[in-house]
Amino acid sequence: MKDTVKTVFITGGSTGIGAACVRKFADGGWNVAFMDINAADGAALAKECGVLFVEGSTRNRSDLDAAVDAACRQFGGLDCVVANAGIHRCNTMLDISEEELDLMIDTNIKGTVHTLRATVPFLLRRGGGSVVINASDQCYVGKPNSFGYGLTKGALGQITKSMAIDLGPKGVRVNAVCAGTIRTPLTETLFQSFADITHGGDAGAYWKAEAALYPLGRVGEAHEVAELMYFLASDAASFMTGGLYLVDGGLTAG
């Protein structure tokens, strides 16, 4: 008898790591539903992969509820959620504005909590499932001019551990992926702004300097993060929960 096809719901899936996850799960034969505020890229990716896209923001619980409802109506339920949506801003504790702090907390922490509150009940209805959270290597190390990002991504590490303990007896595994610098549209834009300040606008020189920080001599690619997210979602990781797993080219090893 053929196994039932599993369904995954992915946030922030239009570009970068999220888009790599959409492609990986679709290639793996899963039913895929994803949401993002980026409607143009989302629609194009959905057409490319033959999956479901719903426009919306994780900061808005009603957007999430609508997207999850659409996924469940089309596929009959959920087996996995990949909480990937997030933002980065450069700041220190001394210069972060109240508005930017609120935005980062609302997106990276509350947006993730909204995602989990909207989806986990459907995993429980299935009798179990998997949650994969996109955290950061900043669960382990601090970085300059990254106060708000480190604060919010560090919180996701604790969310992962707390949920793993609470939901393990109910059959739901919860893990986080903690990536170093990954080449995505978000980091391309961010690094260009850094290069404008520090390298005379030469983004290539800035990327080269960043790569030199890594023992492997390069930054990561989105598909390399998606590989681990896919593994953690799968039954191959059936005895793994509560973990924060690095994909950082050895950056934090020193």
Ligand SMILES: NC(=O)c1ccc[n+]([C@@H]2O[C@H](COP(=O)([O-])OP(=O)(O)OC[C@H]3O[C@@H](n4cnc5c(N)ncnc54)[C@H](O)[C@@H]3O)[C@@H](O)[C@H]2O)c1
Contents of the next structure:
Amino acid sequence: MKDTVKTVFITGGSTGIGAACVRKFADGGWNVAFMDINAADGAALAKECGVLFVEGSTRNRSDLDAAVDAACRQFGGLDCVVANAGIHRCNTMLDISEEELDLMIDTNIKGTVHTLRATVPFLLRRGGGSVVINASDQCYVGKPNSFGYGLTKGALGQITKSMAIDLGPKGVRVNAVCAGTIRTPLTETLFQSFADITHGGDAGAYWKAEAALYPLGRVGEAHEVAELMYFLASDAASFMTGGLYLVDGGLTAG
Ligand SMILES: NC(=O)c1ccc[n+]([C@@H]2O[C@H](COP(=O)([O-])OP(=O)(O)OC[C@H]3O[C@@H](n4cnc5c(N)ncnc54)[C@H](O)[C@@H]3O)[C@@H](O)[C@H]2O)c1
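Show the form predicted together with this ligand, please, the one above being the form predicted on its own.
Below is the entire complex, every chain and molecule, led by the chain shown above.
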């Protein structure tokens, strides 16, 4: 047990931005525990980085409690939580099904709330800590065919602010990261659905058009988001709380 170093608990760490966070915190010398429904990629990443992986869904509070318990038994407590797990589906207000609306809310809002309720008491036991929530540039702008996603990510912005006010006096900082388009398994799948609507199924053309929206002329990479999440988690961000921080290649500047 390495109890002199800090411990982070990350949700959705098997692929994409969460996996980049697992690597970044592990490289930074943190104890890392992460949880994901994707057991194959999670186990492989845990082996690669020498960290703790627990299979489970943030939609189930009992899965979270079991994963947090495993992390605390191995590392003696928690100093930081990265609430990263999330999903995206292609829909508008008029065509989203009840089932898909529930899925988005259960995963992106309730899954995040379950994560926070399962972990924050352990930060408080340590006398403070840091929460980093993976929200979205959709806290700032609307996007086509992203109704369910936008409504859930907007809620995470508000959750960030409410929690920062309630927990600041108790030594817990709470911030959100708002990324533009990042190339991950999530967008690889999603953009095929978008391309089917707007580019005759040509996903390559869709990615090209997406990149052209960005002043930097490209979409982002997962490690570029992990850098910001790691900074917000660290003591270097000691006076930062309640903020929604963009890492969006300038998309929302226009
Ligand atoms: N990729 C982007 O452009 C982008 C932009 C802004 C924000 N985000 C957010 O970043 C986060 C990570 O997304 P990503 O792009 O890396 O996608 P991703 O699909 O690669 O990663 C998401 C991870 O979360 C896991 N997951 C999904 N539902 C889960 C659940 N209920 N319980 C536990 N794990 C679960 C998945 O298995 C996966 O490993 C999401 O919250 C997403 O909304 C992504």
